[in-house]
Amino acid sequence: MAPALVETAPAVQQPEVNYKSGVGQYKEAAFGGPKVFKKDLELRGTEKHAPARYPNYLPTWDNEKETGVYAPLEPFEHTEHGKDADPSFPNLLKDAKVADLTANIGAEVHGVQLSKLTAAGKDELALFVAQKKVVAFRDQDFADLPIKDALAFGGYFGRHHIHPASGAPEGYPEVHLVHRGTDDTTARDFFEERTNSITWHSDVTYEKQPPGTTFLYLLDGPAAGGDTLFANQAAAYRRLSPEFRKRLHGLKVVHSGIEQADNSRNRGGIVRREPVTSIHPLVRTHPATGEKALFVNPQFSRRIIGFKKEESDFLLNFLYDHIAKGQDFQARVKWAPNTVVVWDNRVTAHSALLDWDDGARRHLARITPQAEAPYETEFEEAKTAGFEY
């Protein structure tokens, strides 16, 4: 049952915070950027690798050359369509074949064409994804749609987020591109300094109203590798003891976009909006399912309000470790041509994998509707703790 709280209320203005550093060190991603982007090579390909399959989606970093830096984002009223959905999913799954990826997170769906969904089907999609956390829809035409039509579809689920630092297709700054070009060898440099490429995060949680139902679709990818890991943050919360969950209730955490902006500048990239920090509850409630989930991640979470640094670091490190080690509430999504992966950013964390080194292009597009400002409903005592000592 959904919590008794109207999530369409505008976001509350938050005080400015100045925390920049903390245990959640921003991990620089080894994926492209304007310094290593070679458009000519992407268009013509190489002897080993074909030209870009979707040249209209190749990244540019100068969509703002006429408008300049964007103004700060303003609060808006979000409508959670999952609350309007028929939980039997008659419009979404009537012709579908659904296979669960694991017992507690993820599904793979065949027989549904997302671009053809009615409003009722989109409502059911929002609820279905909130329940499954992440869903891979195969055999989709999404990448072949005009970009404006793909954006029109995504806009049903919330206001489009324009990423402050990523590449985007020319004329469409609302599309966030994940792009590692043909013969890009920056991964070798990355692994000179790092032992792995795991970067658990939920997208842009430093915003006052972070994303909800999120869409990522494959344009080009390696024959093997480049999968994406997802963690069920609601299951991670439930796995904790009742007493520990009670201690987390009411805690607030600073999330920062400063490090991401600095990293973009250092790589010769852009910063479309001045970076922000926001304060969010450490545990948030989903407006459609009523589930509570951990809402921290090492990429953007920085400090627990009211805790001394060592205290904050200790607790956040425990939670990051808990999430990272929780392979019994994680799923690995394998990419294939014509795949659209949809997840609920409010109740999941994810990480890309940099595990191929043959120079193959990895090119994906993300449509990122924003949702409500995170909130937490009242703590509920567990009816049966299930613990005996």
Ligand SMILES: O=C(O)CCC(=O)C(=O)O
The other form holds:
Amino acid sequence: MAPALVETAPAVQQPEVNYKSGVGQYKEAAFGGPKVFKKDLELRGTEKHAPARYPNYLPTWDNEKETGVYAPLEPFEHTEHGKDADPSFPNLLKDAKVADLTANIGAEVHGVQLSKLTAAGKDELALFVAQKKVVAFRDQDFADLPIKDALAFGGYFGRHHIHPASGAPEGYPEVHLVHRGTDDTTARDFFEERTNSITWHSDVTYEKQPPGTTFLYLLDGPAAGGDTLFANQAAAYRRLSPEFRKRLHGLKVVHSGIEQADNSRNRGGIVRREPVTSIHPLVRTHPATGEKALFVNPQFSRRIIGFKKEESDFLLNFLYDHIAKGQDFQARVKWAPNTVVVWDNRVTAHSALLDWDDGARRHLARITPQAEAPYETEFEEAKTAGFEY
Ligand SMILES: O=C(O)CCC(=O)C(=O)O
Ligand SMILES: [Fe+2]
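Form predicted on its own done, so how does the form predicted together with the ligand look?
Okay, now the whole complex, with that chain kicking things off.
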């Protein structure tokens, strides 16, 4: 049966919380990939559509062998390599051409081959991405590497997250896939019910240790469309008044993976691990830059602890709206063949866009190293200094 090609999670005992009463909604249902996935059709192609360029990356899943067989995730000690980096980036950027995408978020880089970076270069990559928030590296060989080599590269940045509900290349559950194939009717179905496809989120924030430096690379894409949106959640934090920021500090938010798992189950997809909820600070601090960022998203955040439902909904909705409208701290990343986009999931949110014709293949792979458990540091009145707005 079919999987849900979406975000998702595991288990550490949590205090009892009524996560279901929050405003966050799991909206990714319509992004959940085809109900039935015919691998042979994708391998063959159709009269109108070419076969998959990277058949080794076509999604597979096995309900019988995979559902419920993964143990809860255990805590692990994360090493933040961005802290060890030379901030002048001598290894990463020595031959690079860097162009900022906007004044407040994003860069595009030519002239670097990620797969060839030394350990020092990878440390610099972690810091550079933490600073820029999202970076599009062009002309990469990543998609052509053996999958195990791509995973070995990503594993430097943290323990691989195995998605609870998404399809994966055969034998590599650590790779999360985004795939719309030749017989996909997602766009038509989705817009029967909805007016836009924006789904701001950071990945799998219901995990105890959500991802940090995250890699998404293009395998096949439509001629136009299918861009990805990114928002700088540190800039979103700084844009708020000092009084408002002060109030946000100390608040804790419940994040839930339950709806995503239910959604996968309802579609006949897999749930590799029983879903969990986690409690994270509403404002988190980045371990390498010391920057503070909002850490809420409408996909997975559910409830502010200690607030009544209406209070929690009111504040979370304000923050979602603030982030969604902040075009001046957002960037729109355009995909091209051989592009690897790297973002820091701790300080950004992103949204896919469903704006291309059904049937045109869009196929991406994500490598998702987990990072530290989110933590916060004290509110500091003057401490937006040193960071650009
Ligand atoms: O398809 C996209 O543009 C982004 C999908 C996504 O949210 C992810 O891979 O984490
Ligand atoms: Fe995502």
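Positions refer to the first chain, counted from 1. Between two forms, the rigid core is defined as the largest C-alpha subset superposing within 1.5 Å. Keep in mind it's a predicted model, so treat the numbers as computed, not measured.
After superposition on the rigid core, the Cα of Gly68 moves by 2 Å or more between these two forms.
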